[in-house]
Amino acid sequence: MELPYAEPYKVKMVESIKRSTKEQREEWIKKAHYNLFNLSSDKVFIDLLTDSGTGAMSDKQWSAMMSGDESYAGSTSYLQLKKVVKKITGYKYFLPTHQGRAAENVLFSVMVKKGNIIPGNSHFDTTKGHIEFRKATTVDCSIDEAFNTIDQHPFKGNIDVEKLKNIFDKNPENIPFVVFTITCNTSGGQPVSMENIKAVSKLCKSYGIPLIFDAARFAENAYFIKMKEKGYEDNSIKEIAKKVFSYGDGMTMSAKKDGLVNMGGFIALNNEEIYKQATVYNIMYEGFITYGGMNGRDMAALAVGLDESTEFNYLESRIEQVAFLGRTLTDFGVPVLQPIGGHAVFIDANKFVPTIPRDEYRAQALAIELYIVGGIRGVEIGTVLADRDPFTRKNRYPELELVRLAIPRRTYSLNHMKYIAAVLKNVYDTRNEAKYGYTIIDEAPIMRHFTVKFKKN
């Protein structure tokens, strides 16, 4: 008899979560102006808004926090973290920051100028926001399969090399770097193959253009390479990750994902001159170069977390839990982006509620309904997040309208996954009753989705 799968950890502490009624949730989301970000956490039963900083740390991480060195300069916790980052990435220079968007802010302050063009694979919201804030432009060079929610391509995060070459040829002097997101969050947490990374790296080198990884979920990407790409079956996750990074010139990382911590991030580079320039902005925006907005105890926990997240047993448990939810929803007939990504299940709102017009934010409407019915907080990855064109101020309508259910690491049980699936089936079975969308009544000029306010149509 084949043994059933079991998580490679046991529970030492629990946190109570509050139940509520549908009527209560209807009132709460109305007071929050129909923005799920505006809800207080005690009004959420299962929180899938993000997997960023919401996971559970291990006993070893908590132990490391007790020995954190809080020295302002030259903290031994910094030195420990620097050593682990060098071991995993191979990059020579390292700057801690308080989270991923802070790392982008520091690095892009050096590398991005007005009028620049930064190609990549479906830039995420903060990446695009930091670039456009500096009056530069992003260009999505994702493969076409990335925009087909039922295509089973195993590496839908890949960059189309011909599309990228086209951008290079049209803008030979105006591209400061290529940003390569692993895994690619905006296109469904989809991984990037080693073959594609090699090809993109080769093209970048031939044009003298640096390749920078957005590496928030690099360990999950390495797991997919091991499981899906021929030739890497016998390599460890750490070996695969280091090989991936060897094809780039540097990285930014939100350590709140594959770093397994609640707060933290960093920049790692091979270019000494860019590093030196970045230290100036790190001191201006983050703190001294040996803490960069992080406590010593957080750096100590991150050093352990990076080691734990690059172990196969942890990643197998993590990604299989997400896959279980995806498979269950598929069995229920709920339209989800295929194949299931590493950190989240993405609901295809274009197929789920096609009767709601796109200018009434159908994915947002679906996310709100999921909260009202089951107390589950997801997030819209569609027109609201795509924001307005910075020049015309018109809505940008991406090819995909998704609701992301991001699964926190080591946090929820299999029964929670079953509950989520049952609620979504209920919403799907009654989808024809969803006849209304939403209108924006207030929004910020950039990255509006965090604070936007809606009214129900």
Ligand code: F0G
Given for the second form:
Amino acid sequence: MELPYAEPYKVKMVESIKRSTKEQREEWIKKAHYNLFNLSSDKVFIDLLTDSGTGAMSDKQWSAMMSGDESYAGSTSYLQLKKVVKKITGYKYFLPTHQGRAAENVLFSVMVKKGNIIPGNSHFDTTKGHIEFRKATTVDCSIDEAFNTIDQHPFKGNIDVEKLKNIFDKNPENIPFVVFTITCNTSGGQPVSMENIKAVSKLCKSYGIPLIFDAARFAENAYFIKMKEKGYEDNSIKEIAKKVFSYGDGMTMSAKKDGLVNMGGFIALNNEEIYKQATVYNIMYEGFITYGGMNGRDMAALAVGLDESTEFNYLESRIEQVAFLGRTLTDFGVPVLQPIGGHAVFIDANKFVPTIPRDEYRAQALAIELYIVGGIRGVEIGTVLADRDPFTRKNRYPELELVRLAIPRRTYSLNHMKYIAAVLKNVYDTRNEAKYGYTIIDEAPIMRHFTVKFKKN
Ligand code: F0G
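Form predicted alone already given; the form predicted together with this ligand follows:
Now the complete complex, all chains and molecules, led by this one.
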């Protein structure tokens, strides 16, 4: 008999989570103006809002925290982290920041000017936000398969090289860089192949345009390359990751994902001039260059986390747990985005609740229902998140309306996955009763999803 994979860790400490009744949850979500971000976490049973900063650290990370050096300048924890970042990414220059969007803020302050166009593969919302805030625009050059929720293309995060070339040709002198998000969160935690990275890198080089990775989930991307792409079966995750980075000019990183820490981020680059300019913004926005908004102990834990997250056994249990949930839901007939991504399972709300009009935020309505029925907190990745067009102020309707169930790293068990699947099945069985969605009664001018308020229709 072939042995199944098993988690390469055991539990040293547990954290209680609270059960509640359906009636309580109906009351709580109403008081939260039907925004799941407004719920206090003790009102949530299984929290799948995000995989960002919500994972469990290892005993080695906790012990590294005890030896964190809190010196303002020249912290040894900084030096330790710098060494690991160099080892894993190969990039020459490194700047810590307090999280991923802070890295974007610092780097884009140097690289993005008004009127610029920044192509990529379905930019993450903070990335897009930081670009649009600077009166520049993003262009999504994802392959067409990325928008088809049942297409089994193994690398749906890929960029369509022809689309990218067209944008380059139409906008000479106006493209400061390309953002390549690995894995691509917005299109469903979908990986990017080495072959595509190579092709995009070659095109960028021929036009003299830098390639910057949004590398929040680079280790998960490397795992997919190893498992799905010919020629990498025998490479280690660390070898694959380093090869990926070698095709780019730099990266922004949210260490809250594949850094396996609760808070942190960084920029890594090869270009000295951009690095020098970025240090000025880092000092202004984040902190001195040897801490950039992070505690010494957090940098120490991140140095260990980066090493752990790029180990095969960890990644196998991580990705296979997410795949287990995806497969179980597929077996139940629940429409989920295929293939299953690295960090989350995405429910296709267009297929799940087509009866709810799009302008009543059907994916949001589904996310609310999952909370009410099972105490599960997912997140809408649809019209609410897509926000309004910055120029026309009209709602942007994305091709996909999804509910993301993001799985925190090393946190929940297989039984939790079974519970989640059962809740989904029950909601799916009563889907035809859902006819009405929600109306927005209050929203912020940018990144509205965090604070938006709804009323039930
Ligand atoms: N890039 C990607 C691909 C992300 O998924 C995120 C965050 C960021 C950048 C920003 O990083 O949160 O550290 O500032 N994603 C989280 C999520 C919030 O839930 O997907 P951050």
